[in-house]
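Next up: a single chain in structure tokens, the form predicted alone.
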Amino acid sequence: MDKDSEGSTIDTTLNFEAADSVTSRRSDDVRPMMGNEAMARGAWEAGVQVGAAYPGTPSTEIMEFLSAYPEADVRAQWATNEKVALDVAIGASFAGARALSVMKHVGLNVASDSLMSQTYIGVNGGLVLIVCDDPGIHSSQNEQDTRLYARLAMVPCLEPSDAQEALEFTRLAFTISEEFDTPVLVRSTTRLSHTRSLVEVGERSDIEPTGFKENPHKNVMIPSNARTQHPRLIEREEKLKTYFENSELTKWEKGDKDVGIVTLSTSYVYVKEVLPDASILKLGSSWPLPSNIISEFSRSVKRLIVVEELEPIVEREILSMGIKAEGKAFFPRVGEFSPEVIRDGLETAGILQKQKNKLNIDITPTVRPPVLCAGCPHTSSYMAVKSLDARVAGDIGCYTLAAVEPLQAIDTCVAMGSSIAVATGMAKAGTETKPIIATIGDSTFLHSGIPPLIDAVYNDVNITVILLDNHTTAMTGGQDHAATGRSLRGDETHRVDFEQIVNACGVDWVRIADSYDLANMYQTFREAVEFKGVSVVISDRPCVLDPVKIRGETLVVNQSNCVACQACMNLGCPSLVWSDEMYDGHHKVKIDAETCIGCALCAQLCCTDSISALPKSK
């Protein structure tokens, strides 16, 4: 037992059992579960009382199941953005409640910020954050590595390698918050969150908030609190080294002493189906590393590999600690993990040998053009916005879509939230002599774009702003936010007002457009580009997908009427698709009736009026 500088008792030698584990009292409940859901059930199971996130791939469908959990249980909501909902979670935490806040590997730069604060606060109850990173870029713009901002927030960072241990890992997070007074990172990835396997579940543990416990000292971080914190810190790390060092989170598998793999995550599946008789030192969190029981693992075997994902965390530390290992000499720093991954580096360290009759599948994957989806409200506004011969800006959401053919609509993206300030840049610095557009989603306007849009209207800049207003938050499967009237559990509140916010922040010149109304679309557009000042269009319609999907009437060219100008197929919809029928050498344009909505996008556009609604039958 150790005691804090404050003189509460930290108990080092906590485990599995002391946090009322799932792993000390299995069930003979098994359910089939995705990471994503066993998190939920983890934090619920450890008694998580509020939950707050912001949808993102891959971590969106976590608070999705945490809500389908009773109320009763747990408050769960969806949150402006990422640092709101850390922030709803440290006020839960500060109230003696267990809380979790969820998000994606970029959302955790928008919650950093408080963060480095409260990880020199604590806690008062669990205050648990899940961030799910994305290895090989499957639905983000980067690929950074989590842990390095649990090393610089100098946070525990949990790291499950599968369903049943994305419940156990979450579930005893939060007493590892409570016990060592630190916020904790569970960190998932992609495979990890989306894959299903079979999980034992146990029951909910009841745990009492313990209320708000009123210590300036400790809860109010000036800079004279801070400067008495910050040496807690590192005595924490210490406390939590030596936790880790007795912890059944750490787990060494004795085998080949020729070799020894350290590993951790998702890693670790794959090296046991590549390697099952080596000696393997399982890690469950990559920060702070048991440096004892890795350097008596390290002298238990002949040689040393690390085998993680991304940066190479662990490899470092260990060099750090004066130990011989190897690890990203043989396995890429880029890309996601598989076992072909991890035997193609075994094989470059001559760890094993390599495959004489290897087998090699020639297969050519059908091809999938990332488009907007047939009717989506998005498409003409990147029409419209394309006749301007604009500079655009783009921001994150499906509409980054239109960067590619056929709109080819896009000059930038960067990150959520950052395309009106970057278009302010370009008008501040003055070279550009084309029109000036910024285009962004209505849940990212609301999670980042309003202090930008307040900002251009400051220092009174000339461009216009596109708010692709498609009512949900599309790009991650049709989530609620403040401007749908609904809350994460369906409940009726209070709906924003677009154009009364955009009036708010100073702008003038606002219009609210009908996405279907194409004529009308190139009108507005064109008028608000001629305004001197920041201009704002409104681009009005309902995602055809999400929450529910919308159809009208499905339309058909008349094969004889059309000339094959091809003009509807500037859409990139994809349910236009080329006719075996040709008019002077090209080919005419026919519609895939399964995946027509009937926007009658196509048939505003076409010049032979060839495009109309299927004749019912009789």
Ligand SMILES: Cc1ncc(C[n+]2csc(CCOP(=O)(O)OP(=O)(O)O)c2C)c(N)n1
Given for the second form:
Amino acid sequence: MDKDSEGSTIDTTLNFEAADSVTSRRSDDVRPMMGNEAMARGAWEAGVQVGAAYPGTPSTEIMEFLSAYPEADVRAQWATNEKVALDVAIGASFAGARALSVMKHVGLNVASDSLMSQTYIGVNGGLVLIVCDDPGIHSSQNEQDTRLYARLAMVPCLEPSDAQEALEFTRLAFTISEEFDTPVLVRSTTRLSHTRSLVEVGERSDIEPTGFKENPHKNVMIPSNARTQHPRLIEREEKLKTYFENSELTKWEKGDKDVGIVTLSTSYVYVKEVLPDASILKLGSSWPLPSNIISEFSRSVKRLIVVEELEPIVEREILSMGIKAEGKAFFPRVGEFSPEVIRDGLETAGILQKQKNKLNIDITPTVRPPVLCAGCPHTSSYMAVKSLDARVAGDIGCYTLAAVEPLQAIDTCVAMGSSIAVATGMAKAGTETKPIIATIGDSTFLHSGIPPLIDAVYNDVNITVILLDNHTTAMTGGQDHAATGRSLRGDETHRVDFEQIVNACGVDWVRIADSYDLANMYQTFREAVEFKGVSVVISDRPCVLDPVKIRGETLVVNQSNCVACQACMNLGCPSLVWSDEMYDGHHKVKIDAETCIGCALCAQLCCTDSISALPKSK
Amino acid sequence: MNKQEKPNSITNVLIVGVGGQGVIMVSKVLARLCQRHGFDVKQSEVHGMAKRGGVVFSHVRFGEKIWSPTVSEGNADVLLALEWAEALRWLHYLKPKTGTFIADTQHIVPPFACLKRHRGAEQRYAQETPEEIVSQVAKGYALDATGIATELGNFRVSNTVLLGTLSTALAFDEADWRDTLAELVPPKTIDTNLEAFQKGRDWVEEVKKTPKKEKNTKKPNKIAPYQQQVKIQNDIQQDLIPVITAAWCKGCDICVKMCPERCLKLNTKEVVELVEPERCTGCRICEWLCPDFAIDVVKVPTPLNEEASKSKPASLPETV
Ligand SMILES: Cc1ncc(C[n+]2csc(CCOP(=O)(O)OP(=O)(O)O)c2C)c(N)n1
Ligand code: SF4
Ligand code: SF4
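Rather than the form predicted alone that you just supplied, could I have the structure of the form predicted in complex with this ligand?
So here's everything in the complex, that chain up top.
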């Protein structure tokens, strides 16, 4: 069986539609879909015409799936960052088309500025934002709850609980957007985005775009117009409240009257799993809340419990209505929910009996964190950075993995694009005796690294910026960006030239170095650090996984020559492991032939010249 | 298996392994098969870091109606592991009295297992043997699926070998398994995959025939030699330490650059110094590379304890 990529790439294999031999009792329009695929489908069925996103786990596949629909239906694109993605969607909405913007939770921080004004303006064509949260922090820098943004922007926030709802809610979001003249948030979570379940699909509704509607009072946010729009938001909120009171999105499931559960999103399916007989009020939107039905529900049960992942938003809102409710007393405010978490909470609440049925075997799990790939060009860049004994402001991407053993080459990591300005701040503080370096990936640089670079030049600081150009957005599964020369659909397009951009920002010292040439990297970095002012080194080597898997000749360690100094292992290449042979109490090293890609970086580090290419067999 | 025979019952399968092994492919075949039989099915995995050699797991739940996408601890009817340490990591998910445990005995040693550099350092990898585990679970199969796949000429089909083993634990028709597998793998690899699938089934047949005692055939590779070596090395009562003859050092920086642990540094007088003695592993690289023979790595008789290593430079005053 061929190994699937298991990254955030599009998966076409599980296309159940193709199989006609299916002996399913379900209709032909039912197929297994990942939550992300279902949301793309929902948008397509709603007649979306423009889609823009910046990748980010777990949201990435949504735009990839959307781009698989015909271009005549929908223009789907990668944007340079989330704010650009939202602005593109806003523009399309102005032009009267239905538009979608997709991002991960932290992406909304970047895009929030536009959202906060657009909510005053409203929409022309339906405008929907899908935002994916990451409870449990599977691959993010924080665990923020997007629903707080919905409150701040006073926009509805639909929260589907499974893939079927993901499709339906996304489709409906466009209607709500146009009917109530508001942007609409659809909030997913990692679990929903990455779970496959059976989904009944529908057809695309052909919506004729209306074209631009001239209306400066509504479309131009200057103070006088904003002042008249703000009260409109409050009216809109009331109307939405009424809508959710009567909408099919709000579901009352009658059951046991002792406990009533108010829940939404994936928490709902966990509750159904653990407490199938309870009375449940399932909300479709966490904002604004249908207060009448909630209070009616609360009167019908003896005890009201709110089950929601992350922040107690619904719980506090219910409490503020003067209704007695419990929730976060039993369920954590951090981490991902699961049936176990819900069960534990209900046990603490005295609703379920304690249950113990686990195998009693005590095992210390083997530590297996994600690591940089064998042959990753970032490994050698950071080897060279380490030789400088510098203070290193890191950024977000695969290269953040250089923060852990054995490289341990990054001192800080804040948010996308922060590194350069953080380095500037360190330099301005004047407390640092070591050279100050910022390391930033190519996609991150385009996302939000250019303004801070201009700032560094403008304010004349002495820092070195290392632009790790691996020709892709690797961490999220290898998406194209403005400097790869390819669009989301794989078509050839304009390509940004990093050296020119850096020069144009006013940087006087720029070099390009191949990160597979370690000696040259050491030398170039040294010169860069010695330069007084802003110096930039662009390390230039493609990622070994994306867009194409790179494999060269496998290397071997000559066991009789290896002195077990393990200098090569400082790279952290996962193909380098201990061999069974020892030298003077230390393990010699061997190379795993299955995973080595033959980058020869380890050979460059070997003090005894023990690493060389595998002799060719005839 | 169809819904009439098993009313309202839900089957939970947890498939685990390491990035790149094909965990998700196995779970796709199973999910597809369940769908063909008219079951409701949910398949849930968290990817993102999987490509970087991290842990991969996929929950497959099927039955009349499925709510939670994830299996709860202690509730897996089958735990299928494509790697030994991963099998152990998820063991507590298995149903204690009835769960079936299927695991490849192969070891994929993570780089983190080989991080400690001092003499006699231990590899940090699971110590439990297949015999120990299989004897403690309700139903257990530990096989060298990677070995079987390698014999077939493609170690990558080890996941299909295990799928074959899994097929004996779930009551779908053998022909259905084969059809679904053939449908989902790339056309060119169908034959190899079907062969691998058969091997996995055959292995179970063999085990059923042989008397109970020798149920699991292979020992985990390599674990014993490491443990033996570690034992010997822990007896070493000596430590190695570089002794620097300051007068001979001309500050060329070679040892500083080449020290794998970066524990040497030039001081203000451009003479090399051992600044991080606790990091020194005594590998002798500096001694060998010094063009002026200014460094000697000598054996210092000392118990291997913290304090002794911290006080090292102080105990060698005349030479540093
Ligand atoms: C605001 C924000 N948007 C998106 C992400 C998701 N994300 C994390 S790393 C990354 C890609 C970084 O790509 P690049 O800088 O090229 O580094 P590489 O992974 O290729 O080494 C993205 C998009 C994020 N963490 N924060
Ligand atoms: S995916 Fe590419 S950039 Fe990321 S660790 Fe692997 S080689 Fe490096
Ligand atoms: S050549 Fe060396 S560093 Fe490169 S992938 Fe192979 S073992 Fe790793």
